[in-house]
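First comes one chain, alone, set out as structure tokens in the form predicted alone.
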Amino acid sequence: MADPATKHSPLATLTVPDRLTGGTADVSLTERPFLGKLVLRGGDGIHDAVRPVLGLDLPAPLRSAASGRLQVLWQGPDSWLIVGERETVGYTEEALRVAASGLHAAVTDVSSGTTVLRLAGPAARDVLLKGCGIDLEPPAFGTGSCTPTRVAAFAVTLVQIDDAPTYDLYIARSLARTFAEWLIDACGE
């Protein structure tokens, strides 16, 4: 894994105002940047294969869980993201390598290809409601939920973290700033 020292934020120069970062708002926007994430794919086998490693079952459809220092998303049929801190994430990819070594299974290293941005507080399920069509009150979509959808025009990984309500998107690097710049003119509404 390259050296995160050596990385720059795609929202290191984005400006949010004091009022979404200060934490007294309704809603405060962060970004999250520089954890790894592994795409883990796999069938038969796999769920055995890598529970050890985990120290957790895989997820079922629409769902996350988190184990120690690792969080697991549900992608697709046969597919999950592992996030984490880089190290933590570095040391996961080998020991996910070893324990699918002989099943039909791939671990792929895409931490530079997307950030996340959090959005939390009381007010942010409305600001997503602004841009996103899926149906995000509990009890359809609450805390350990997590899906591939799109908020405005974004191609996102939605995943809810807590009640409160916290919510870590998942972007492309590229798309992040404009992303960002569109939550935020949400906030302001």
The other form holds:
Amino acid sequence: MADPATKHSPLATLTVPDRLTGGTADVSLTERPFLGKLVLRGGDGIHDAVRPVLGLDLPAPLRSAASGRLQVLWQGPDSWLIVGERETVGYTEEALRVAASGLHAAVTDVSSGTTVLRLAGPAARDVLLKGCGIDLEPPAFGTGSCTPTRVAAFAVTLVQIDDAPTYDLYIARSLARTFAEWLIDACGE
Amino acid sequence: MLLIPCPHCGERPENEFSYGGDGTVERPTDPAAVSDADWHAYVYRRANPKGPHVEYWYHQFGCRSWFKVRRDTHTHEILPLEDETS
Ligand SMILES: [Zn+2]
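Switching conditions: you have the form predicted alone, so give me the form predicted together with its partner chain.
Expanding to the full complex; the earlier chain stays at the top.
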């Protein structure tokens, strides 16, 4: 029986082929488990209210922003995902609540609801394009770009991390395994 | 596949969206005062024109916004929205 005190990431039991775990492959696939994640919703006034807490400006549509300890992803016209280590996100959540009090705003911990897959390497863009219909070539989509979109049958939030290119894919944990298997399959062609 | 212009995300492939039907139908402000026939018309009756059609689309696999598009149902051409309060 599993130890109830042990936490398991959604992809803990997934076997990623060796060829996708090395640094020399055309593409690699890894999980970034156990990150803290908050959804921040807010309209007028939210930018100014949360800037001192986050230490950065909420990103414009289709962009992400990062400080040393937090990453902020645009998700919609009044919605952002704030990502970092669990502990950092924990005290950020409290500080955001205080900062946004009195505004039409909401802060929700969604840490366990999604996990993050990191797809990196020269072939990463081609792998995504097997299931994604948006233009991923710079300048349409480059480092720092961020969008919720569709990859195969999956709703993901897609962020480009660097020019390798490296992508982070945020996926609901209940779909993470199926999605990872789809990616592994797509990497094989 | 159609490319549908989301006001927040720009042009995106049709399979990121859900169709929301006629964008000009207005819910009666006082449902209790509406006859059964008129309520039935509000819920079910649609014009189904061949040509320009103002319709709702939902960016389900994207920013999750509802918005209106004017589309020619014959050619699938996306047309400018005429001036209206949306
Ligand atoms: Zn959109």
